[in-house]
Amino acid sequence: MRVPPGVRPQDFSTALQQFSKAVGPEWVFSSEADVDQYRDAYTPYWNEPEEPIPSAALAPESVEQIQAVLRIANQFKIPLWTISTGKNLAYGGSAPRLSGSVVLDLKRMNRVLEVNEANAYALVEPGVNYFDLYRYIQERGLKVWIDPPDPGWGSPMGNSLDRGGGRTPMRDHFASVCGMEVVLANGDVVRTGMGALPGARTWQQYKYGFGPYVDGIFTQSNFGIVTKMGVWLMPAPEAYRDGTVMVRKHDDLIPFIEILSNLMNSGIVRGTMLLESPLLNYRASQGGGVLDTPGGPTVAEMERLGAEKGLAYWSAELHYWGPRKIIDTQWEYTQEKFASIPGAKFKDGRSYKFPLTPQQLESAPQIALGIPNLSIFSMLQSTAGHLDFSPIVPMDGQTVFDVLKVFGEAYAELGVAPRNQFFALPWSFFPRSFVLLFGFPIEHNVEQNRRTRQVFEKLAQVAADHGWGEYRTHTAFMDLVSSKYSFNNHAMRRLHETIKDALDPNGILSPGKSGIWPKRMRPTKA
């Protein structure tokens, strides 16, 4: 039997017995077969000594059971690693940051507590996944949409607390959070925002309440256990359409993104956009790569290839939701703005008025229409999985050129062909910035995974050197990424540690989450 670090085996046995009384013996998992279900199938440390493996897992079904678990964990100083559904793949899955932690699995707390159609919000528990919430809405015929990520099997709470993104105008998931219920390490229950007012009628309608706004400290952190969360939904639109903008020249990217940024900041183009390069993708299919590696073809050579093959250098599919007349006008206005770029071309895409017929639904871009699915898995290139490197960069064309060159040079320096990433161009998951998603295939191969870690660490350093920080990372790299946010001698880390010590003096909640370690573990985690 594995034992949490710093806990005596006899104390752990006693704690497991007490956990059984608190949540029911059938909801305490300590056998090797059960614990293996909580390993990260995508870990870059598979079968290496550094791979974090839990010692046990618990599945409470209520706030009261969580409070009982916390009393026991505080007594024996047992580290807990909280998950909602454990589907945070590419970022650590259900495995803890600290090997030997006990996973606190909230999958049984899976009630949709409310969906309000008039004010477009939901109140959910952590175990509710996007499919659950979607079914709840469809079964009741409510005219609201959710905003699922890829894939849709995770939970709105878990994804929002990790500040994930989706595809519709509600794509910035934490920005759509309104009101939380949080159990602190001492068992105290706090409701944030208007929820602090007994009998509040606007808990899910006004975020801030009175006094300091604290919701943000419970995202990507280990300061409490969120047990209820409000999430704003999107009123069901009348219609949807999309269209593609294409430009021919390498340097067209500068005005292309300048126009795009203005349209997004003005609310004319909404939702997530992926910058694409049909020309660079063609080169990659011929054995080249998207990144600008030393010794590659010149811009003039690439433009000649594009002219020969009839391929745009840059393109983007843009999306519109709302009344038919308005979105048609928005697409028309979008074309007028991009027409200032010589040679720009446009392609009308899909156009729907809701509700969809079964035939339309079958070919529709389901994520963009708020329909959760698992189709993303058909795109993944690895037989085991992947992990993501995801820095945030400015939304401008010169930065995109810099990114492709800087990361291309990093791969060259490492002597690694930059074909192990399957995304390298930016997405607009969040307003006024781009996020890059470098997906690294992960295999159950020790040597390959060591090489992948080397590339990841190099890219993280290069990104930090250029002022590009990751917004989210795999548990294996949380200390590394946290260390890059080092302004004023790591003032942010010191603030996080001060909050951690005040709210969780025994350090039992998710040690190491986002590089935040409890005081008793800090000396070895410099």
Given for the second form:
Protein chains: 2
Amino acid sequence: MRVPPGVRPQDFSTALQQFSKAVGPEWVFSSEADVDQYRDAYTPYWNEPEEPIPSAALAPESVEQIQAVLRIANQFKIPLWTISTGKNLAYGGSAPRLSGSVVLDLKRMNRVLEVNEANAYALVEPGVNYFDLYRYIQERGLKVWIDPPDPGWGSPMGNSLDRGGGRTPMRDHFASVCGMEVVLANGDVVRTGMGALPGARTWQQYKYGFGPYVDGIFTQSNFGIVTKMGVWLMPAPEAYRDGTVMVRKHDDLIPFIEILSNLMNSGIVRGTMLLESPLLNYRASQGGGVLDTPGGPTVAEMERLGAEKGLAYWSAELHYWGPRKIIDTQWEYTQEKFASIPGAKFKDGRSYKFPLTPQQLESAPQIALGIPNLSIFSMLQSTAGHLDFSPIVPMDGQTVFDVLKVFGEAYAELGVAPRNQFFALPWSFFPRSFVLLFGFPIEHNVEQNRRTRQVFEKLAQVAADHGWGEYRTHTAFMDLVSSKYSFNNHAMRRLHETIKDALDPNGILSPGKSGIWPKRMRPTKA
Amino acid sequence: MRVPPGVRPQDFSTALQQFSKAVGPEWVFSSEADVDQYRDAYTPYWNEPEEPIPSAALAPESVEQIQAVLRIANQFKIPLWTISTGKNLAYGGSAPRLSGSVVLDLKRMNRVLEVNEANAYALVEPGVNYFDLYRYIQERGLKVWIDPPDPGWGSPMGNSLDRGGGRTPMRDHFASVCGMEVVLANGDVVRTGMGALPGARTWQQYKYGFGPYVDGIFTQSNFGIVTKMGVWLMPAPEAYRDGTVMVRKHDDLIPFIEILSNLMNSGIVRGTMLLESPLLNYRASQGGGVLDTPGGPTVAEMERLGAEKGLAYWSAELHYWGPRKIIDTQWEYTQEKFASIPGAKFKDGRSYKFPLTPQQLESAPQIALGIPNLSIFSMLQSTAGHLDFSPIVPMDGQTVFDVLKVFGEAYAELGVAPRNQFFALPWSFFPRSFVLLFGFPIEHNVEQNRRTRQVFEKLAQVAADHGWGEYRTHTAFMDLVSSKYSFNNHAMRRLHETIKDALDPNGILSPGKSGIWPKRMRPTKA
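I've shown you the form predicted on its own. Could you give me the structure of the form predicted in complex with a further copy of the same chain?
What follows is the whole complex; the chain from before opens it.
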């Protein structure tokens, strides 16, 4: 039997018996085979002593059962690692930060409590995944869209609480959260926002409620267990179109991003954009890299290659949702603005009026149409998982140059193969800034994983040196990333710890999440 | 000498001397005449024993001076009521919740630290008001707009922290906040979001940072003193237009709001809308009221009157910002959608291409064009102030009917004169819900103010009974409104208090703000 750290085996046995009474014996998992299902297949510590392995898992089906679990966990000081569906791909999956934690798996709490078409929102429980919600809406013919991430197997709850992003105008998932129900470590049930008003009529329509607005402190957090969450949906648009903007020269990126930023901040271009470089991709297909490797080709050489092969240096596919004539006008205006860059070219892309024909559906960019799917997996090497390094950088062209150079030099120094430079160009998952998603292969290979960790640590340091911080990270790197957010002797972490100690004095909720450790475990981590 | 409650006069004298050393003697105000400047001219308790009167005021000019003030306040347990510019009109002005508090006036910290045109944001100190920021931008010819509230004399800091609203697409002011610097009660300086990363490059471009996102807990709050705040701006649009939609019949409001809600949630209609009723306004001009007074005219009678006078039952002016051809298309599409309501009529309104001519500027709806002004004051009776009762209600037509009936009956029961029914129709200051702004006259008249308080208490009760809660309230009613947010035996207030006690154990910051009292004062309030 695996046992949580600091808990006597006998106490843990007693606790497991009590957990069985609380949630039903068939929903307590403590055999090695069962518990292994909760290991993270993509951990960079696979089979190493540092790999965090849970001691058990519990699957309550109600708030009352969670409250019963909390009473027991408080009594025996048992750490609980809460997951919704456990599909936090590339950031830790269903495995805890702290080995020996008991996974609190909320998959059985999977009711779609409400979808309101006229006011475009849903109220969901933790175990509802994007497919569930999509199906619920389709079956009832409701004219609202969800915004799934890549891939769509996770849950609106989990993804929003980890502050993930999608592709449509509702892409900033936490920004679309409206109203929560949270069970605190002491078992107290809090409804946030307007939910604090008994019989509230606008719990899912107005976020802030009265007094300090607390929802944010339950994201990337171990301050409470969220059991209900409102999420704003998008009214189903009449039509969709996309189009590609291409520019020839390296330095065209400066006005390119300036125009793009203005269009986005003005609400004309919405949704997520991925900056692409057909030219750098070509070079990558020839065995080179996307990043500026020292000693690589000069800008002039690359521009000559681009002219020769007819390849744009930079391009972006832009997406438009709405009434046909408005989105046509927006795309027309987009082209006018980018036409100020000499040599800019444009290509009309897909264009749909909804509902799609089955044929259209097949070739459609499903995520951008609010349809959850798993096609992203086909992009990854079949035998490996991946782990993301994902810093936030300013939305300007010079920064992209800096990124390519700085990480190119770091990769060169580390000897990372060019084929592992994927996702090195910025995405706009959030308004007003770019996210990079450097992916690293993860295999069940201790030597390679050790190497990946070294690469990650170096990149995190290089990023921090440039004022670029990560928006989210794998459990394995939470302490590392947290340590970079060190302004004024880690004032933010100390603030987090003060709140943590006040809300969870026994330190039972997800110890180590986001680098926040409960008081009783803190000295050993310092 | 006025003295804070529980502080010995001798200690307070010592503290004032130490405050003088900290901020300079000329910035400590303790004479009655000086301190009276901080009274709230619009308090419903004017000259009554319950009117909260400060004991002194301090105006530090830096974070270091605030830290020095906090050391002294902690030592002597002196309550500090923090204001930015103190113009919180209708919600308490510059006066504290607790009589005897020392006003911490941040007006001297009034630097615009940065305005970034390409990424459309500003970084401001508390004392920067909307006019300051507007002038700063105009003087430099920067192509960004601010979003001032009515009236524009307050500060972006104060208004955003109180979660106020404006008129443009950036109208939800807290939603536009990106990155804060906060001084905690213990003097610790925390930078939130990406500001926690030393040398951060995206403090004003990405809100959430790493780990629990805390910005919300410093709004409508007494958990810290915000000393810097990032605010997202809107890229200056090329053009503006507005247009009015009018429908004839009472029940047309149901599809009217459904279409409006869909257009707003789709990003086609942006900015704040005020629902109007030319027909009810006409009745009001004849001495009737806007609300459904019992025994008043029937719907059929009103519709006949509307037909006779050629007056729409419901109308709304909608506003569009952006490139000329996009906003023209949006207005065209808006009309197509509303045309599904039989008899709907449309009127083109103002139409500008920027910059405005001086003549255009004169008749322009300045607030909607991001130009701060004080013209709202001309709407109010010259000798009186006002106080707002402002509940949030669902965005649907049936709710508007309910609102008119429910508050009409309450007003009738209370005997409120129809002329005091102003602002009884909903605004859309926030996405996805409506706000009502019932205004009450406030005069320096004890009897009338007592009456106004009765009206307020009754309306707050009636609203709560219907699941409608206030988004913000005058200091005089903070305990009352907080008491309505009572789900699960006041779980939200207890959560607020737990955080309050952890962050401010001596209870020195703004006691009573939003109904949150520090531990040492709580028993007397229970």
